[in-house]
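Next comes just one chain, in structure tokens: the form predicted on its own.
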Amino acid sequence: MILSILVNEGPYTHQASDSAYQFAAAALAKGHEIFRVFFYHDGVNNGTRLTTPPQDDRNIVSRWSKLGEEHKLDLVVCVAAAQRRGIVDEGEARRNGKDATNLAPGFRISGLGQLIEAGIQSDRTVTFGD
């Protein structure tokens, strides 16, 4: 089965990100394909490399980056939601006159069209968070 995942909540404010990560890992382990993981609303905070949790806590951003690298996942952060929350890649930093970037490895910034495409290309789109 081809799946897409929509994550609408931040990594440390809601269970949604942990649940989405666990779901993705389990689905991949069972042989399912993940077409795309789309991070929207506060979910874009899963894509900032500046997150630094305490050593005894889980590093959710790092988990997503590692899972994305291991399985060649398309981890897409919504551009509008990211800009509102100060998350930028090199292109967005240049366009908006910012002097730094903070997008985590393995993530990319794009628009809502990527979410629509994910819904079209997947058998199921599973949403985590409101």
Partner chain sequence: MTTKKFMIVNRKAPYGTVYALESLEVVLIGAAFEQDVSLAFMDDGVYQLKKGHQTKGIGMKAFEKTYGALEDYDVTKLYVDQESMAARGLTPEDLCVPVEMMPRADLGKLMEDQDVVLSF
Contents of the next structure:
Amino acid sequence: MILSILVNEGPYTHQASDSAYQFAAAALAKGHEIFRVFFYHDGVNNGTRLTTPPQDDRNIVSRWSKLGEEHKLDLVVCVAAAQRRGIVDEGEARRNGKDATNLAPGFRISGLGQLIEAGIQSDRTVTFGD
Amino acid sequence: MTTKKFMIVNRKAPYGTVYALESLEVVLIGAAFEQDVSLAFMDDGVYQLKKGHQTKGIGMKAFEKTYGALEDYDVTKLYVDQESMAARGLTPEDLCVPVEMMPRADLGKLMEDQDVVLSF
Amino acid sequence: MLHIVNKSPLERPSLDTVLQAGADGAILLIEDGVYAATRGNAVEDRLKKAMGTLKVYALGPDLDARGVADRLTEGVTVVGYDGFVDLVAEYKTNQSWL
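Now show me the form predicted in complex with the partner chain; what you just gave was the form predicted on its own.
What follows is the whole complex; the chain from before opens it.
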């Protein structure tokens, strides 16, 4: 089955991102395909490579990057939500005159249409949020 | 393109959190993708439609007008949960747009009929 | 359809709204939603009553994390994340009552 996941909360404050990750890992282990993981609202903060959690804590961002790399996942950060919250890739930095980028490996920034497309292309879309 | 039934369920009040505003953006994009988009308002989500938002004092942009403009995007299915309205002392006259009032159980059935339910 | 509830029933009305709106199908309690599946919780009777028409599941890892796995309300089925995936696959539509 083809699944997509919507993550509406950032890491560390709400359990949403953790639950979404555990769900994604379980779905992949069962042989399902994940069409896309879409990060919206504060969920875009899952895509900053500048997080530095304590060593004995999970690294939510790099965990997504790693799962993405292993399973060729399409990890998409909503552009409008990202601009509001300062999640920047090279293209965005250039367009908006920013002096740095922080998008984590394996993530890409794109429009909200990607969420609608995920809903269209997937058999199921599951939302995690607050 | 495939057309699917998308229902956007709004259960949170406006301004206190960003969900109401960003959910509207999903509605507009869904309409742009020519999907069968409907909106449901339940629990504190019905406060999103309360007319007369004056946001100058809190320094935030009011988005009440967007609900009125949904019709221009062919988004005409706005369902409001009757029980949620009653619990908040609201009647359809208090709302900024015409909506279809629906008993909770009927709204539940309508949800079952959707392809994608996005909840904010 | 599958109703996913992640809020404690004493914090937000999500579960009660589902119990009134959900005609049939299943409820999956996750995150803080699992407190609804514990004995003595104020919603216990309402949840048990709903079991006539709705199947009720609770996510085991969330029960364990909160130290309430031993207080499970009778009739609630415990599932892991793999069971969560199976439920999503089983029901054509799902909604997270955020």
